[in-house]
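Quick heads-up: it's one chain on its own, the form predicted alone, in structure tokens.
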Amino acid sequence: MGKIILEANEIYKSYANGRNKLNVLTNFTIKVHQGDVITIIGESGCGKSTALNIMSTLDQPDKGKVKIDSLDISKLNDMNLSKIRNQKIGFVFQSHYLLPEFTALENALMPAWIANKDDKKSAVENIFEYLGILKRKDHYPSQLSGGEKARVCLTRAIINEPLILFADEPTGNLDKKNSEKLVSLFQKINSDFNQTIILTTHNKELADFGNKKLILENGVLT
């Protein structure tokens, strides 16, 4: 078991629902070790995305602490949080969020450019070849299939060699064949690069991909 690289302790999160308060996370607690593949399963609306957003610094809890690489992120200013996101976190979104005016190669290079790493082109091309999309590197998102977009998004997420790769319902917009391919790629990245992965899904078959399978229900992780 590797070292602990993320801790979320007693996380609470709620949202206003008219005059009422909707409790989304209640005492959400988790420890993540280097090399873990953690799948969090739950019904739609159970708070999976909220939990992922809080762990990945995209949202703040009402109460509780998140530590990434031993750093309490609640004590970081916006500039340092941005550095954490760029250097230690990769994120695969269900909707990909590729920039339409940039090629697949350019989209995958965005995090490296932000980090002033101008020598990552060959690294992206190597990952594209590894993922089977090198011939599509100069195509724009509108010219790519859903499965190809997912692989570009995955490349963008890992190009800066993050501590943790977060994936929020990554197969949600893919057909069964492309979903299976993407899961296989996650498995290869974990085994070949010891990449830590936290993935949310409502698909029980996809949840079996993790070596740690957790259930989020009524705001509580079990």
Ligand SMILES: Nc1ncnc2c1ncn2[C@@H]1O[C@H](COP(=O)(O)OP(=O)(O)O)[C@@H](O)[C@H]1O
The other form holds:
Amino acid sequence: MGKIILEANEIYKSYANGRNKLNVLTNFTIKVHQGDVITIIGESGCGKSTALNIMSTLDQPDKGKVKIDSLDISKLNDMNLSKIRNQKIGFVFQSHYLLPEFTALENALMPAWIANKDDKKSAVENIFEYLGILKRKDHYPSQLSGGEKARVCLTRAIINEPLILFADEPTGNLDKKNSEKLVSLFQKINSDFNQTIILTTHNKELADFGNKKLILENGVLT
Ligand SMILES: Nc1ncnc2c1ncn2[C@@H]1O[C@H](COP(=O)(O)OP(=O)(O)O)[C@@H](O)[C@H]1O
Ligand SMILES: [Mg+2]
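Given the form predicted alone above, I would also like to look at the protein as it appears in the form predicted in complex with the ligand.
Below is the entire complex, every chain and molecule, led by the chain shown above.
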């Protein structure tokens, strides 16, 4: 087993819901080792996105601690937090959030530009080749299919070689064939580059590819 690169300890998160409190996460705890593929499955509304957002620094828990690469992320200032997001974390979301006025290549290069790495063009082209979308590199998002957009997002998420790749229902908008393709790409990235992956899904088949399959139910992981 690789070293522990993410730890979430006794995480609680609730939302105000009129007069009531909606407890979404209650004692959510997880340890992630380098090279793990963790799939978190659960019914719609059970808190998968909430958990992923907290683990990936996008949201803060009410209580509990998240450590990434041994750093307590609640102790980081905005600048260091942005740096961690840019350099240690990759995100793939169900909605792609590609920038419409930039090409596929430019979208995938964005995190590298932010990190002042100007020499990543051939790296993106290599990943595009690997993912089978190289001939689409100069297309704008509106000129790409759902499956192609998903692969551009995946490239953008891994271009800075993140410690952890997070994916929130990455196949949510794809048909069965493209979902299967995307899942096999995640697998390939894990086995070829030992990429650590945490992904959520409500699809049981998709969850099966994790080496750790977790169920989120009533705010806790089992
Ligand atoms: N910002 C928010 N304010 C209030 N309730 C929220 C907010 N975000 C999510 N919720 C509620 O919290 C629960 C968990 O949401 P979410 O984490 O998105 O679930 P999932 O991703 O598993 O579908 C849902 O019942 C949702 O309605
Ligand atoms: Mg969700």
